[in-house]
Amino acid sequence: MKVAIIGGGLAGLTAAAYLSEHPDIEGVLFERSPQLGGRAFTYEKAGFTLNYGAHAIYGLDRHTLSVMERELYLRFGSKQVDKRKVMYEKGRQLTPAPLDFVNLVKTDILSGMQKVRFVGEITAMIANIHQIKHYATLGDYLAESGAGEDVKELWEHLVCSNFFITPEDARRVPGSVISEYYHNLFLSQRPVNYVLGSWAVITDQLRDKIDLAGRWSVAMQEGVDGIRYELGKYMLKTKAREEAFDRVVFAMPVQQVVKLLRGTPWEPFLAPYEHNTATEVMVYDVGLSTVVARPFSYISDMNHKMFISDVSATDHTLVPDGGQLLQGIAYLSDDTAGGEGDRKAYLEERTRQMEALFDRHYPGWREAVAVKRVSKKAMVQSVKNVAGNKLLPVRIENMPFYFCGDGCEGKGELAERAFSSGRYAAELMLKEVGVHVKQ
């Protein structure tokens, strides 16, 4: 059986790695860009290793990546972010983020009674009996919860931080999604970790596994421009060739899938998904020639909904000797009422707010900049998991294809959904063609 996988991001690489284990399956992984990893690609400049997005893993011990580590024999190091150095800034006050019982006791975000209330919420989430799962959205739950305003704000802020979205969008996240996500996160013994050495440590091993199988090829800078069905085969067309396949996996953003299948018999089946909106943020990376300050590992500005992570405080492998790598992330609203001009002004204001956050906590950073990368609108998830959007199933009724990626149904958010949906797409295909799947 010959399989085509369109897209060489985390999901496509995961699906190909699993399928490559089976001797009766051969295939081609098509990637339009010059590098693998999709939005998780890594590059080096002036001795700094920068990820297009953060390589933090939430709840590593309960994460799909840990399952892949066992099943695909991946090897990687990780290090947990120091919880005692994760801070919130509210108004002019700095206080510990309530990530565990010790920090919850110390934080000034909540009053004594509010802390008791929040502990009750965490306990209910861990026991999987929290009532939020019965509500359509976080906003609906908070409106009827009877919780104080500070507890409501904390819930919104936690969801902003983990889903990389604004408070307005946080209130639109389905209650069932929040229940499942925080059930896993609060049970985790390793809530926030970095993969040491960046995403390339994972993507390189997946690529090696695919290559070593000897039955797969990776076609770099070769995007698929068309697909049709002929004589029982799916004919994929690129600028370099046209080739026949028995099965096709789309491992790309749903927006690109819709575009590729436009004008084909399969286009109508994608109508429910074509108006999905993506999660976009501002990313502000700075590599500094020296450590200008290290007051904490992570500072979250609750006033302006942005944060700075001292990535090199946790992963020293990403910087030259004596250097420091800081990554700022600002959550972005989808719309600006006044059109393009107002949108530009909004992004410029977010940039000023981010630089002011650097100024407050990392004085002298401007003079120490060795590398800077600013993306004022970076996609971090192709489908924002909020009411009104619809995640793409791995299999759609009446369609012959498989789908995977961070915009598809799967476990977790962000990178985990890419890994989990890629793994599930491979598993489902193997079952459907009668290949034994190891448990």
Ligand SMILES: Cc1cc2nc3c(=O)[nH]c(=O)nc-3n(C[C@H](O)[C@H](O)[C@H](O)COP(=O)(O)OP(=O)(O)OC[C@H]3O[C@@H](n4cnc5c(N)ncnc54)[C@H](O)[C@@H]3O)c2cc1C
The other form holds:
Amino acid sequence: MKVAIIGGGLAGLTAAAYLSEHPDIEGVLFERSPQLGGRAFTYEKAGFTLNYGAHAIYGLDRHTLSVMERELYLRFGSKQVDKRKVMYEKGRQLTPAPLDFVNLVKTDILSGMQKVRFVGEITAMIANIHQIKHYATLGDYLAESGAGEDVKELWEHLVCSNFFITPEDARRVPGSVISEYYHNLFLSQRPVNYVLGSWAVITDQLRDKIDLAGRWSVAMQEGVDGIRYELGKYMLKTKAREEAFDRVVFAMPVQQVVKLLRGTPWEPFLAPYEHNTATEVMVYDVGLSTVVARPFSYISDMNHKMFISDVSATDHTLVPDGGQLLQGIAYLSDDTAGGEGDRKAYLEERTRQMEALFDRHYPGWREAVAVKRVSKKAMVQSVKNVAGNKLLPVRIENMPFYFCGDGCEGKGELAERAFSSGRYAAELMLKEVGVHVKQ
Ligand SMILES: Cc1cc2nc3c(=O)[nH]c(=O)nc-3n(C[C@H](O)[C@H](O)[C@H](O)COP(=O)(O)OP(=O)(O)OC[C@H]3O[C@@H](n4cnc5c(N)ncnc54)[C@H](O)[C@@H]3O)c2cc1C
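If the structure you just shared is the form predicted alone, then what does the corresponding form predicted in complex with the named molecule look like?
Next comes the full complex, and the chain you just saw is listed first.
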């Protein structure tokens, strides 16, 4: 059987790595850009290792990547972000983020009674009996919860940080999604980790696995432009060839799937997924020639909804000797009602707020900049997991294809959704064609 996978990001590489283990399956992984990894692409500049998307893993011990580590024999090191150095800034006050019981006791975010209330919420989440799962959204739950304003603000802020979204969007996250996500995260012994050496450590191993199997080829800089059905096969067209396949996996953002299938007989099946909104952020990465200050590993500005991670405080392999890598991320609203001019002004304001956050906590950073990358429209997740949006299923009834990526149904958010849906797409295909699946 011959399989095509369209897209060489985390999802496509995961699906290909699993499928490549099976002797009855051969295939081609098509990637339109010059490199693999997609939004998890890693690159080197002036001795710094930069990721297009960050590589924090939330809840590593309960994460799909740990399952893949066992099943695919991946090897990687990881390091927990120092929880004592994760801070929130509210007004002009700095206080520990209530990530565990020690920090919860120390934090000024909540008063004494509110701390008791929040501990109750965490306990209910861990025991999987939290009422939020019965509410349509976080906002609906908070409105009826009777919790104090600070507890409500903390919930919103936690969801902003983990889902990379604004408070308005946080209130629209379904209660069931919050319940499952925080059940896993609060139970985790390893809540926030970095993969040492960045995403490339994972993507390189997935690529090696695919190559070593000997039955797959990876077609770089070969975007798929069209697909049609002929005599029981799916014909994929690129600039270089047209080739027939038995099965096709779409491993790309949902918006790009919709575009690729426009004008084909399959277009109507995608109508429910056409108007999804993506999660977009502003990224402000700076590589500094020297460590200008190391007050924390992570500082989250609650006033302006943005954060800076001192990535090199956790993973020093990413910087040249004595250097420092700081990553700023600002959550963005997708309100474009005011037109392009207003959007531009909004993004400029976000940039100023971010630079002010750097100025407050990393004085001297401007003079030490060796590498800088600012993106005002970085797609963190292809489908924002909020009410009104609809994640793409890995299989759609009456449609012959498989879908995976961070806009698809799967476990977790962000990269975990890409890994888990990629793994699931491979598993489903193997089951459907009757190949024995490793447990
Ligand atoms: C700034 C930022 C910070 C992030 N931080 C984190 C984090 O800390 N933790 C975390 O877990 N996740 C994080 N993420 C999210 C994570 O990077 C993504 O969820 C993940 O990389 C998505 O992988 P994917 O395979 O679903 O999609 P993609 O990476 O978009 O891969 C799709 C691939 O398909 C290719 N393609 C598209 N169309 C075609 C075509 N027609 N033919 C051939 N190829 C095609 C593209 O070139 C691309 O390589 C972050 C993302 C960003 C942008």
